[in-house]
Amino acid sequence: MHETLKAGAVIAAAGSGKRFGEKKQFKLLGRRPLLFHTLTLFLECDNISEIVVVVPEDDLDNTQRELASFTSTKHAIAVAGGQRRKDSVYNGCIALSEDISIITVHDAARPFVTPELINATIQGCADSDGCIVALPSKDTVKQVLGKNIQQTLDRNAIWLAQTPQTFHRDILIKALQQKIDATDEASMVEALSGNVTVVEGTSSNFKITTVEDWNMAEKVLS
């Protein structure tokens, strides 16, 4: 990647925590709260030049002071997100500095990211517009439709998304402010005929959803 350009990261944790039970974000895992462990490995990126964190309103505060308390020359801080994970991500993007060329979305709720793999795409976006972390399908991967089998799809061509997902900065803001209604930011991207590339990622970056997928996390920790 072209050396002046300037990445920043938007850390997703704006979450209500209704399908888990409570804001999984702010529970410990471990001694620290889980979006603290997510926090620290980008913190440990070089190429990261500073971190926005996206927080339910009712918990800016209280993460500005948590923040606050870090040691470290990076500057990172807190803002309020929106109604949706689209919102919540455009308002993580506008609070980063205009200096900042290339945007690293990731989920707080991943927090066995590496930054070898944040550089990745971060380096990804050097040839195209966007660069994700995605696992290649390893089980044959079946459409379905109600509980019928409507066709089976080839799993050589399937990838699993994960985050990080770094893009350039003017492309992924405009994609945010479409009327584009997608699970991921790669798919609003997508929507505008970006260029979105994938480096391989690895099974210990998932997403803790579930509880199982918390007693999992307290597994790698242990």
The other form holds:
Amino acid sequence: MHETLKAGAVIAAAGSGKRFGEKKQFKLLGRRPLLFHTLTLFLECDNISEIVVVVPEDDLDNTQRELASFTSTKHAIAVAGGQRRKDSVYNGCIALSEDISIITVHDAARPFVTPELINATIQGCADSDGCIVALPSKDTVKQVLGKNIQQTLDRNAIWLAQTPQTFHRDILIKALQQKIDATDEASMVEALSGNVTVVEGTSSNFKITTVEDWNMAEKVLS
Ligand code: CTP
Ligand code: MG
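Could I have the structure of this protein in the form predicted together with cytidine-5'-triphosphate, to go alongside the form predicted on its own above?
After this comes the whole thing, all chains and molecules, with the earlier chain placed first.
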């Protein structure tokens, strides 16, 4: 439906990996740094016409050198991120070409994304402000204060947000310019009363947050 709208990707890789213990995005997962596993899937996705990788300031030169050695016809550049994830994503968004009207945001730390999932979120933007990958909750979810359960949420209404998260450019940039911060872009678009939809993800699209997740990722690759 969006054949005329060009989609670009922002791959957020400017975190410090506090819970992991080091900058996981540059650590070798198998033969390549984690970030490059993720990047490859975006290079393979025909509906993504350009890519911005957001990395820590200190890693910018090295990343730019690495990117130059990638053989792809697709335009891929690196820019420096910021303190908060939203600052990094914002820097990535404004580095995309002017004619990009759909932006897909993805965590570098989710190396098992597929071109199909990316495409599903782009297609989902045809009739909404944004569309994200999410996973229906398998567990019953309790809202807890201290150690006391306040309420049990209706499991059928609970979806766990992943990335890619894809939005129309203007509403995403406006959302990122708001005061509020959040752990994902969808929350900020929702705060603007944007209409954001979900497409069903997979458990293999997990985020590498801890060493335990890293070990799981190594098993998947072996
Ligand atoms: N990220 C980013 N800029 C930041 C913070 C995070 O681009 N200022 C990116 C990370 O590099 C990662 C993704 O956002 O690919 C998801 O974040 P997370 O898993 O939390 O990674 P880190 O922030 O690096 O880890 P931690 O929160 O444990 O420090
Ligand atoms: Mg973080």
